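Next comes just one chain, in structure tokens: the form predicted alone.
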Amino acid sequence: MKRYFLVLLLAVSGNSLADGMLQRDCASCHNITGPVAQTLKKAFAKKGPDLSYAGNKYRQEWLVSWLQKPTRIRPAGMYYGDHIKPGAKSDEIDPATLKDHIAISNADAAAVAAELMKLKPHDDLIAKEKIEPGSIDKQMGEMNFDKFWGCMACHLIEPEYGGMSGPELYTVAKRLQPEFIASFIRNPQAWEPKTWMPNKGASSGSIQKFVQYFEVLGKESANAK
């Protein structure tokens, strides 16, 4: 009985420590408690991605890994305009203005990731999505992604190839839950009313192709390492 209470106490203590880390170390840059930004002023004030729906969005194993060795996912930072070098080109990023994310230990990363995965305010949106099994030819996927939808203006599909104002997409299948990817493409504003991501009215069939294409990119990226 004593051992049971000791294990329970350690578990509660670990959860409290992880929650404390979120509030102390993460809340200064990330919205953890919600609601998401409802005005442009608040959206532009964001320093990092909204984490109030992290449990609906991320893959837990990726969070644990990334928190130990963070890499920049959005090459131009949270908002592109904040990191432009002055000059004639007006579209070159100044790396000196970008801040690195803190790295934490394996134990802390696991605890923080577990707490983040509890944040699931949009299970209703996730439940509406069903990912059908299937695959797509990479060339056709890229044509659909770039030529038909113009997504490469904002997103990288491989290192240094594509736009840099949005998150890279060659790692998206590893980072994000497929149902979230589908739901966010279907209606970005249902997740964040002031997101830069446009709602292009993609059909369910097109959304399935997007998810399949991201899986192809993810496998290719993993094999390249």
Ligand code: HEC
Contents of the next structure:
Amino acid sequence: MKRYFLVLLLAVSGNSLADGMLQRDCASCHNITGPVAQTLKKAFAKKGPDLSYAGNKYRQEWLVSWLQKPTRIRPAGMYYGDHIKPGAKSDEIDPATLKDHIAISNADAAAVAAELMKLKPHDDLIAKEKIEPGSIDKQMGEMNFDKFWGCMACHLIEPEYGGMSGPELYTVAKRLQPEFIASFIRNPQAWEPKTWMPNKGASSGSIQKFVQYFEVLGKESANAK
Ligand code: HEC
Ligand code: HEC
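How about the form predicted in complex with the ligand, since we already have the form predicted alone?
Next comes the full complex, and the chain you just saw is listed first.
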């Protein structure tokens, strides 16, 4: 009985420690409690991506490892225009204006990730997505992504290949839950009303192909390491 109580106490205090850390070390840049930005002004004032629906979005194991060793996801930071300088041929990113993300210890990362995974305000949107098993040829996937749908204007599909105003997508399959990827492509504004990612009206079949293509890219970037 005594031991049971101790375990319970530890579990409870562990949670509130992680919650305290989120409030203390993360909330200055991330929205954790919601709601997401509803006006352009609020969207532009964001210092980091919204984490209030983290449990619907991320893969927990990715969170744990990335928080210990963060890599850049948005090549030009939150707002492309803030980190651009004129280059010889075209605009270039000015890396001096981009700051590295804070890294936290293994134990803190595990606790914070577990806390973030509880934030699931959009189980309804996730429940609408069904991921079919299957694969796509890499070249077909790229043609679909680039030529047919124009997604490459904003997204990298290799570390230095593609657009730079959105998050890179060559590790997206490792980062995000497939149902979230599908749901976000289906209707980005259902998640982020003021995002500039367009709703291109992709059919469920096309969305499956995007998800499969990101799987192919993810496997490739894992092999490269
Ligand atoms: C100084 C501001 C700042 C602080 C403090 C900060 N972050 Fe971030 N965070 C950012 C920015 C900016 C990005 C986008 C990085 C990128 O795209 O490369 C980011 C990205 C992330 C991501 C990936 C989000 C995504 O969808 O791409 C996670 C998860 C995250 N932060 C969690 C945390 C946690 C947990 C803490 C506290 C321990 C924290 N951050 C503290 C600014 C911050
Ligand atoms: C005009 C630029 C633009 C175009 C075109 C675009 N996106 Fe995006 N996309 C974004 C931005 C910006 C985000 C980040 C969402 C946010 O937080 O506002 C994003 C987010 C995403 C995400 C989630 C990634 C993450 O880490 O949060 C996926 C998946 C995605 N886009 C896929 C696509 C696909 C597939 C297409 C083509 C049908 C496409 N995008 C076209 C700008 C774009």
